[in-house]
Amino acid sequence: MTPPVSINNLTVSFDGTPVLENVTFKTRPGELTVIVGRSGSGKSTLLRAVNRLNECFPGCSTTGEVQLALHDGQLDVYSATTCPEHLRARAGMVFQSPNILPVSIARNMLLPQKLVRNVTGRSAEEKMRHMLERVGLLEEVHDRLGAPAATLSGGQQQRLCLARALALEPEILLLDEPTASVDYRSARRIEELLLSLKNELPMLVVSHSLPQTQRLADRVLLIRKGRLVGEWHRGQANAEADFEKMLSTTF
């Protein structure tokens, strides 16, 4: 089967000083990919990389290669012809803090919808309800949708993050820490989301919880001062001992 993402020779630097290093991989279809290292090792980047985040950077240089395997075929992440907003739309992110838009909570889903996928009226009405049921967030939020979305608690800011990315309908999902900055409820919630999405939707997740990247992960990449040195799967053999031994010197 194709691989969702397949990175190949990755090095992405700032002003001339490498951040990552010749990272090659690939996912594989129904698995949750989780990458893991210390703070300062390079994963938020490769995060960004897959959908040229870091291009928003100044002084940002990319090599090598990264193809997304979408609905209508092979995507080159960075051919000269592929249009950075297109690509962003179809490989979402949600961030580690929420990053909602100053509107109330049905703007920052409708609004979305209406710009990037020309959704509007029942139908944006519809998905907006719908995703917010998904992450549990609807039952909470129902009857004050209108209500500034800066009212809403941390974890509740966050959810709505996430509904807003599965409204544009991504064909892969990036999430950088996306249970940082949440109660402990939340993060069970959004860990629970993730698992039940995981054989519908390509996920790369950045974690810095041990105890996460058991539950979730069925593939774990770890990197270290910019370079991949660990790569680790649920279904190979000894693999509670390979895991912890791979991530004893991490967390």
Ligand SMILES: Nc1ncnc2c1ncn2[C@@H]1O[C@H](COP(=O)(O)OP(=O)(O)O)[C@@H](O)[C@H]1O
Given for the second form:
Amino acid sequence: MTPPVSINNLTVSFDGTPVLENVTFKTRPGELTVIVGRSGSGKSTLLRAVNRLNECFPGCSTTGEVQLALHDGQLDVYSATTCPEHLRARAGMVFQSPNILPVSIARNMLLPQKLVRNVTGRSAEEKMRHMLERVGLLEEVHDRLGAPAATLSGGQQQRLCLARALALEPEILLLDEPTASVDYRSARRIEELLLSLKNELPMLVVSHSLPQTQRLADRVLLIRKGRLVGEWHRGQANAEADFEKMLSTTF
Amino acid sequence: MSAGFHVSKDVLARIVIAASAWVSAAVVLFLFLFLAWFCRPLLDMTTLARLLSWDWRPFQGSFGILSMLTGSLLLAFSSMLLAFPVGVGICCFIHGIGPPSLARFVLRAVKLMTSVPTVVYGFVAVFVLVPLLRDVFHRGSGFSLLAAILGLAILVLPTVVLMLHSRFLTVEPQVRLTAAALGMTSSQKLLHLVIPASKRGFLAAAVLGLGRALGDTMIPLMLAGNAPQVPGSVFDSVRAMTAHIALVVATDSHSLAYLSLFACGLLLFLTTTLVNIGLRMLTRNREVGS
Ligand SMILES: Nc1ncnc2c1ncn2[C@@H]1O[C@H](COP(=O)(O)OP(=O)(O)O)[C@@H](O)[C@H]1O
Ligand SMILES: [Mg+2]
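Could the form predicted in complex with this ligand be shown next, to go alongside the form predicted alone?
Okay, now the whole complex, with that chain kicking things off.
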């Protein structure tokens, strides 16, 4: 089976200072991969290397290889012929702090569908409702879809961002500490959704919490100072003891 | 650096900012009072009637400034009608529609345009634009409403572009990463996110552009032909209030002609203020409506 994500010798530098060095790993279909590490270790940079979002920052240079298994074949992320917009439309991302667009709730859902997937009208509305339902937001916002998204609470905004990413039918989902800035109930709601999605949608999740990693992860990647220093898998021998040993230094 | 230093610097900055705000407000108020004071003699009804007429024939005792007012308004609004859409287009080109290298070049060129003295534009137009208009249209001398409109449009273009540009610069970083992460292209981001969030920039560009067009003296003086009349077509000559002031100051002194200058000054002041308020109300209504 082809790995949904395979990263080979990835090095990312900002202004000549390496932030990620020689990172190599593969994920497996149906598995939820969680990336952990101290603040500043390079987790966000690793996620952003997958959808080439690091390129939006000045002074960034990337070497190495990232391959994604998409429905229509392998995508060599850093190949000269790969269009970043196409890549990013296929690889959805949820940021650490909710990044709503400064428009209404509905428009946050509908505009990207229209521009990126060319889905409009009825089908876009249906998709919006379906995805808001899945993140548990529809009931809370159905009577004020036209209100500015900024009027939502942090947890609601983050679920909106998740729904927005899902509405674009991504083939891989990148989540950067998706529950770091949300209330407990929103966090559990998001975790449940991720677990229910993991068989249909490959995911890379950066997590800031040990219990969350325990609940979600089939595979854990430990990053320290820009290097991949540990890898754990649910099926390995002594899984529980090793999990604690590996992560005791991180959380 | 000590914390105390920061605080005092902060306080100093606040004092300076507050002081400059008060000084500017005071200067504006003083200007208004000055103009109003010198316009006092106008308050007598017969004088007022003579000023607010269409005839400017100082030797026959007609000192009407209405045709100058018409000339100013025609010039300012027509040149903005031209410069505003072009300026918006250029700004969009700079922000993601055009290729980055060319965009940088265009921005630099527009910034350079602001540092060219008005008289240079006028001078070049007299020798290039006016003969061109004369030869192409064969209507009069070429010193016309049209020539001044084109000249003014070029003059206010950088104002429009740079006001919008500065607004885009504050809006774009707020949506840059999100738009990119969603897979939007830079032109989609511009059209659907940056422009709708830049209403205040459009307002500022319109207000400042119109103010500049209304207030400019050199271009109308050098290009519009200065005939104090209501033009029948764009090929006719007109006189703007600013040019009128310059002309009369240069030629005449103690008479009702001189008094008409204060009326022109006051009218200019009021027009700019009204344009400012009007545009503000327009955009406010639209924001409430949407
Ligand atoms: N745009 C950037 N420019 C310069 N340095 C950056 C940039 N983004 C991240 N870094 C640096 O890279 C390192 C890793 O950052 P990040 O990937 O955000 O870590 P984490 O997500 O694990 O907290 C940090 O030292 C940070 O300062
Ligand atoms: Mg991070």
